[in-house]
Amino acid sequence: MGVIEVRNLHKSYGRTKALNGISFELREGEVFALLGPNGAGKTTTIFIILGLLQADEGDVFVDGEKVSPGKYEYRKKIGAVLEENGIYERLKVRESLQFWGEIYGLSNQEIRRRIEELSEELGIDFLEKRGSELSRGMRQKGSLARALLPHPPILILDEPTDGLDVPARETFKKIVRKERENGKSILYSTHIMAEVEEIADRIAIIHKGNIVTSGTLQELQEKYGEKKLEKIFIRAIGYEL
């Protein structure tokens, strides 16, 4: 059984069709990338995940617990990164992640204790800052921050890089190679090709709400006869970015 398990899920917005009975898995310890073009359903999936939608049918398990509403305690478990980034305008962000710390449970020494180490860990020199003051980058490592405070065992991230520069986007490669090493398992949500080949160990194609192909980077260049995974995507749903 995956850390995440998601069964047959549906999810529509009026006439329109999100998901469609997709599934996959998250293994302990992988890092699994679900890839799709903007409105393909990535987001729809994970906001499922963590509670903050619920399915017209299907099911989610976390740890082998059915997700249901109400039920939020698994959350517990998960560090999400997500649009919403939990940075607020206008408390600086050692601020946000005091409340952050606080939310989790954890004890004012350990929250200032992983706020000094996660500071040093991503490069934040920004902690006084307030959140308006913040460019996209500095929000997105803040998220970051927020979603590692609690040491949680499984990340989801959103879209992480969407809107960042080449520096920036490096940076968080390298912090989801060494949460992976660290053992964390890791859902991560993007329509960047040349990420989810450097850092994905499995992979989940989603196309208008269907998840057309799925494996690792070998097995669909063995699959589809290709090489690069923008040639597999393109003959995957036949829709060129």
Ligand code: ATP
The other form holds:
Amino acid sequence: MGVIEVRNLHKSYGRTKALNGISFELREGEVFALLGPNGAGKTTTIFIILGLLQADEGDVFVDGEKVSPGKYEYRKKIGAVLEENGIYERLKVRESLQFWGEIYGLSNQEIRRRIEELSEELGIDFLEKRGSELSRGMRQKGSLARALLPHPPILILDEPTDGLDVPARETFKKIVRKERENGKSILYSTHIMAEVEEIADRIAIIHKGNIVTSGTLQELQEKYGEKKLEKIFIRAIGYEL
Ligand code: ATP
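Show the other one: the form predicted together with adenosine-5'-triphosphate (ATP), since we just had the form predicted alone.
Starting with the chain above, the whole complex follows.
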């Protein structure tokens, strides 16, 4: 059984059907990419896994435990990077991280140690700046540091490299590889193909609320008879050139 199992999720917003029976699993120690165009249903899926949205139908299991409203114990196992990233405008980055460390129940000493460690690892040299003074990439790094503070075994990242420049993307890839080596299981969503080719162990292509195909890059290459993920993607979503 995977560390996260997503079974047959359905979700509508009014008349918009966002998810139409999404199922997949995140296996222990892997990097799993949810790859899909704008509006495919990636964020909706991630929000349901995190308990921030309720599905109309279907189940999510984390470490075999069914996620249901009011059950938040499982969330301690997951570090999440979402668009609303917990780096506060008026606080210095250090203060935002301290705040989250306390929320996560770490001791002051542990918080200080983790902040130093993570700033070094992630190249955060703006601990004394306020959230309002940060660029997008800086915020993303800050948000990633927040998610990693309590050493969660699972990471969920929603379009973490959106808007980042090339060096920041390289840093992100390095971090993902390193966290995977540390034994973390990582689920992340993106629409950037090159990155997926480089760091994902398995890929699910999501389109209009359905997973249209999934597997390792090699499996998808064999299935579609194409080498480049971009070509596979276009074929999988049935896009007519
Ligand atoms: P993107 O790559 O653009 O972030 P996504 O794959 O994360 O897209 P979702 O945000 O999950 O896609 O959206 C899936 C569908 O649900 C889209 O059709 C979107 O318009 C719709 N949707 C998402 N959030 C809402 C909402 N709060 N109210 C109404 N419709 C919504």
